[in-house]
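Presented below, as structure tokens, is a lone chain in the form predicted alone.
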Amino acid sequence: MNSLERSIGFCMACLILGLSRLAFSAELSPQFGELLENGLRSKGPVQLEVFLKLDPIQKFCSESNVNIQSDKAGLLMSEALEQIQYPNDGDYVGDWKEGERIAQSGKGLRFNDSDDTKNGGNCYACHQIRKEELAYGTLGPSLYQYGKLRGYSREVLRYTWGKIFNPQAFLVCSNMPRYGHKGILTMKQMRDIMGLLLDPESPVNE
């Protein structure tokens, strides 16, 4: 995927998701709510009925002014950290390679995607990781070097599991996908994912 193909995949995704807050602010007027189911349809992986339903913390970063240093905050938080879903086995790291595929493709769960698309995790679209790829969004800290820095204790395998598995966990409004909580990604891939990041032998922690 070139750097133009994620661009129009981000800003798309921009777009929804400021669609989606619009639907369901408390200033939504009647109109604009005919507007918006006139205007979409499902197609493909994109059904609007489960899109368009809210859970309890898109609900409430949809909120005008939202305060995330909230009591409720806090307790959605802590809530979503008590859901995420660590490996049984204990085996957090799979393959670097394959994760490098996932973290570069943003293919799944579009409008003109089939029903059987394999979802990617499109990372590069917010974070560099490797040094060596120049198409990459600064939404995200860069993830260059991150387990050379960071080390690959069981503690450091379990909080990035957790940020991949469910980001909001951690960070009640983050912008990164909650890609276990959701379904967008297998715990096989989040594996891989980790490998990318956590390998000592992956080209990120050269």
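What we label the rigid core is the largest C-alpha set whose atoms superpose within 1.5 Å from one form to the other. A quick note: this is a predicted structure, and the numbers were derived from the prediction, not measured. Positions refer to the first chain, counted from 1. First, how it differs from the form predicted together with heme C (HEC).
- Shown in the overlay between these two forms, fitted on the rigid core, is a CA shift at Asp89 of 2 Å or greater.
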Contents of the next structure:
Amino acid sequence: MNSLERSIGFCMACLILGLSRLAFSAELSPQFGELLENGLRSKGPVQLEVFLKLDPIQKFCSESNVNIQSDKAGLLMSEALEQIQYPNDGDYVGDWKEGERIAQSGKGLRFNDSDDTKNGGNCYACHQIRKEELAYGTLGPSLYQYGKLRGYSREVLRYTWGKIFNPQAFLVCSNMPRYGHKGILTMKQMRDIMGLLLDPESPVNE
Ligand code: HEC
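Right, and the form predicted together with heme C (HEC) of this protein, after the form predicted alone?
To see the whole picture, the full complex is given below, headed by that same chain.
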């Protein structure tokens, strides 16, 4: 995937995020809701009724006076934390080569994808990961030498898995996609991405 494709994929993600925020305002203005429903249509994996329906965290984060220190924020995060599904110990780290392919791929969940397109993680849209890949976004922190810097303890494995499964369980209005929680990536795909970040043999940790 080249950097142009990645930027387009990323813009689509922003558009979808933007649309769901618009939908929230649509609850305030019925005319605007009607305009959205008439002007847009579902296509492929993009089902508007799914994207325009906000879950409690999306609603909370769409309010104009969000306070991420509030009790409500704490409650939403602890609920999200409880819902994270972890693999068995010893089964966190998959194939880093496959993980690199998934991190590179921005495919899936776009208007022009078919229903059976295999979703990618599009991690490079926001993170530096391998040193060799120069086309990356900087919305998120660099993940280069992720394991080398943090170590490979059970705590690091559990935290990283949880963060990929549902970033909003750790930072309520995080912009990072909820890969496990929303079923964007499978458990196997998440293990392979864990391999990219946390296998001592992965070039990320050279
Ligand atoms: C839309 C942008 C975006 C995408 C795409 C994205 N992330 Fe993130 N990520 C962030 C941001 C922003 C943060 C830091 C703030 C936060 O926690 O939300 C972050 C934080 C993280 C952290 C925690 C780092 C630390 O030091 O605690 C990990 C691990 C991570 N991302 C992994 C991934 C992986 C793996 C993927 C792909 C499967 C991915 N991210 C895709 C935006 C993104």
